[in-house]
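In the form predicted alone, a lone chain appears below as structure tokens.
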Amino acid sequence: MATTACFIIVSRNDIPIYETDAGSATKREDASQMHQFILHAALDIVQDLAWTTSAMYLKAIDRFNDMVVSVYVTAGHTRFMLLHDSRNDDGIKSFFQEVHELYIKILLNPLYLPGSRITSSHFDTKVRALARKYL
């Protein structure tokens, strides 16, 4: 089954620092811009929910047509946002937890400036592999 998945990491200052299309479905020409628009529109909901709960995994916070926005908020208020059309909550939670571990490893790198774009090809490869595994 082909899935649509767009994953983005947004810093605490609302700046996108990483983005990838992790789905296996065929994409329309304007799909990338549409995915960005949907995810950025959900940032206000995330902002409101992040201060009302102590949970890191906020599950499905928004819907657009048949697509769902799931969010994971780190302790430093970095948001991991996933736009997807699957219904695998356990897989999505595991995906977020493992990406969080990868993100912590990036933060521990003394050459990485927190809040800057993540350009590591190793990080990108690992995230895409996790998306294939869990989504």
Given for the second form:
Amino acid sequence: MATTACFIIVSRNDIPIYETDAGSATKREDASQMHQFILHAALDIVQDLAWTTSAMYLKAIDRFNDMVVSVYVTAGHTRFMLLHDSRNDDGIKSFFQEVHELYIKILLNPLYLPGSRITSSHFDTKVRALARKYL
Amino acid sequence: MGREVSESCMDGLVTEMVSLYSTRFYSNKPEIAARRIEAIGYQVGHQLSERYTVERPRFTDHLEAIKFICKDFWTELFKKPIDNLKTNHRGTFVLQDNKFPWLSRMSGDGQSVENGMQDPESKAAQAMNMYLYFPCGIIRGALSTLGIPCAVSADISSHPACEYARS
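Starting from the form predicted alone shown above, please give the structure in the form predicted together with its partner chain.
Full complex below, order starting with the chain above.
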């Protein structure tokens, strides 16, 4: 089943530190720019919503055509944003939780400057594997 | 993420780090050494606060975050919570720890401090103050990550108790 899934991690200073296109659908040419555009546009909505609730997983906060943006915010105000077309809420929540654990492992690396881009290919591989598993 | 480290190793590491920065790296410039140690503490505080808040929902206000630092965070670090928390309700909080583990093994030199007669140049007091920069940095890093920019200062009034004031 082909799914689109574009995932970015935005730090507390509004700098994207990681992005990947983890879907299994065949991509059109302008699709990746569109995905990023949609996700960046959703940042404003996340900003407003994040202060109204103390939950970490904010479900679907924005829609575009038939794709939905879901967001997960950590205590340090780092946002994990996912653009997807599936409707599997539980799977997406588990995906976010597992990525959160991976992110903490990256953060605990003393050589990693918090807020800088995540360039580890290991992290990339694992995120893609999790996307295949849960989405 | 569930492995443990021996406490005496931690004590030794902190002691050695402070003495390294004070004597080898910046031997004539204690202020710079203090700033570097505090910066290390800041990054550690950032990492630890992200790690210890995984399970719980996010904080809705400053007081919640400070209470988290006093109870859960301090317990994870030192196996005991902060003993006393005071506030002036205008942005300043004082956290008091009556038996701070990293200082509890250091010998004071028997001077009486309460009546303000302490010689400000006293080397023992200065040396002990150097050891407080690291925990100050940890607290500042943790609070900044939770969204509360602040300044943290520390003070030893009666050994081995110490107070952290955050504004």
